[in-house]
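Take a look at this one chain, the form predicted alone, written out in structure tokens.
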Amino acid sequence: MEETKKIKVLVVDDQQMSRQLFEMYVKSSEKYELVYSLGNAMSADLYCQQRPVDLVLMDVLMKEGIDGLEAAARIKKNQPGIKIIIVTSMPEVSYLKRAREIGVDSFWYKETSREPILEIMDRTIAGEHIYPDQTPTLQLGYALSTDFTERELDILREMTTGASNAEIADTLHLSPNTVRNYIQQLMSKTGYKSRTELAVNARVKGLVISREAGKS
């Protein structure tokens, strides 16, 4: 009887114990047979250009180089057929979009999604695109992520590099007063006194996280 072909899956994601979980998960199914494990985002694109790949389980933040999405965008740009699931525990309100424009397959939330991952692995390969209806919420001060317009969210993401008005103002085309009104608004629903304060929280919280700052 011949042998079935395992499904062969590519592991990215520079936390040692998150990459572990994942090997472990593709090592106990027999459907699935893990043929690297990757630290970071940038060698993703050539592994999958020199060796067979067929599915990539990829984080999005890393510490240095490129990000997940970006690795992402490459892979599919290179070999299309390749299918992606963005695996994540941030809940930054642009990863969805992004990864939804790149043609990136599946995204699962390690925390919060209801779905084991192998799950979501078997429908993605089955040709099913698995997206959760929305981030998580989470509590920023008074505030929930939901309380946030798409604007106050730019700003805010732009506030964690540590932008002044002007800079954020000069990146988002917005005039410097336009700016100052949109952050005393952010400050007065989530109730932080300070900037910083409301940036150093939001970046911790993981609500926006600038690419910069992703890297940093």
Contents of the next structure:
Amino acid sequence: MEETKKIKVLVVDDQQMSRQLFEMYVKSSEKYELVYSLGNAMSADLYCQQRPVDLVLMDVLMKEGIDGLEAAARIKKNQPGIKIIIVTSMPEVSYLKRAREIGVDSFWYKETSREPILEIMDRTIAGEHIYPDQTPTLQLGYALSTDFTERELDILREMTTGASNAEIADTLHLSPNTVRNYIQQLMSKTGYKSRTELAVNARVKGLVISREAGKS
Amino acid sequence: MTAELELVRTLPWLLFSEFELLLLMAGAILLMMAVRRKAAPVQIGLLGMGTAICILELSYCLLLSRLEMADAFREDAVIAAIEKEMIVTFPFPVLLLLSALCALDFVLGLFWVQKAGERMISLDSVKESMDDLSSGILFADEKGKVVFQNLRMKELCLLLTGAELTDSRSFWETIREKSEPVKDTGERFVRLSDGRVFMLRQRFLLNQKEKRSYEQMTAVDMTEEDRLHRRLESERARQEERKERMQAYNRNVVQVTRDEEILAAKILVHDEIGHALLATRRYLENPDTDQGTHVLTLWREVGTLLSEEKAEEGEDALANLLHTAEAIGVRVVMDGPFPEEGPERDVLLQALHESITNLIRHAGGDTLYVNLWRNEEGLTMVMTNNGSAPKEEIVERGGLKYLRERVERHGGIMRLQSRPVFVLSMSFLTDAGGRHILPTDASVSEAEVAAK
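Which structure goes with the form predicted in complex with its partner chain, now that we have seen the form predicted alone?
Next comes the full complex, and the chain you just saw is listed first.
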């Protein structure tokens, strides 16, 4: 394949070793050319505005600034032709939903996806949209992540910020009593004795991650 | 039979007359009390009727006893006169029945009068009800002399001053010394040694009729409210603490996640080393194959990964942004300390990003000048560029609009200048108390930027 015909890839991952691995995968293929590598999602759209990029491999959780999904939304807004693959190790269900809403082309779980990333890249460039059927299943107390409803996960996500019932109710437009009932339901499903224990475990396992997570 | 003996016949009538007289007196008293206590008209009517019957019966009995007496002394003229006066005669059982009915009427009357009395408000009943209040109340004249106080207020005074309450002014002074003010309301919170809490309030009332002013002091028992308030406060503090803990945890968990990812990557590196070792062994066993280049590439990759493993944990967002700017041909000339942490760092990063975007999209320049300075009032960042000035006044929308919202949400001020050159500046100013200060001049000139 001609050098000029190579597919130009931008890698965005704030974890250096993980980024390095993606760079290696890209470099190992004849089809792809690594044009730039970024440790923060914030500058990704700037690069895409000024330099030719065909495909972006984007991690979600960033140490600071905007997260990968927000950066993907900016890129898709200005350069809808650029293909984006979201790569993450977090089983947070809202990521899949947000990625679809933004128009991200494919979604790949770093540790659990069976298909190799190069295959996902090939199929994405060919015009396919590859999304996992579901998030990786994990155990939270006595419950499996699939046992929770979307609303329960919304409540749980807010709980990880340390918000009170009234604040959660305000954010999700529910009554404080409804929020209390949901929390009781969550505790009874998981068997956790306190809401802090429930929230901490949900967060540490990556089941729910608030948009503000990790930011000071 | 002698006349004296015959007089004995008058005795029952005299006794009956005395009984009737007693009934009459009781009836009259009850009637007066019923009228005074404003009993029901039917009840007053019944008592009046009973009293009237008693009068009639008494008169009849007296007349009969006089007749018996005249009969004993053979006073025929008197007998004739009495018989002439007596229009009707009643047999004794009828009289007895009427008397019994009157007695019953008066017994009921006694009950009616008592009930009517309970409905009437007297000074005593006012005092009694005031004493039953859980709150304290006191009235004093213009000189502070107490004219009324209930038991609760008396008790409060004893507990606070150790003496009887006589002078309201000195009592209020004591209250002021031993209490906390309730915001700006003038009311005072008094906490007693037994745990009870009272809210005291002093007011001056003008009696229009007497043209005199009175002092009114009230003490409301707030013990339960205070307990609930304390419970609420402690719950709030607990929630706040939990929130802070969760936020700190959220920050730390990102690092934990990163560490887990590093571990997973390290496992991959070790796999890669294994792979390289195997390939090397195969190559060494059979060096004539063309696998040399492949083995070399594998070891290079392993070397890169191992060197990265030792390397510093990546660039921060600012360094990344600056490198990206450089990569796309934008020079960022930064003068001054960019904050390393704090809520304003994220906002300033976004502002930097927005300014680079504007530079490449609209201004057509290649250099962004960023000046930062921090003084005792806070932090200011001013950005301008070497591109062309905007053709018209910049309308804040999209990124700029969102940026202003974020700046203001963090207590900062954003200023945007379109002419003579594009200048975007923002300040996060605080006074000694941490409150936001609005700058006097909203416009920042290029000269100011240059001077800095």
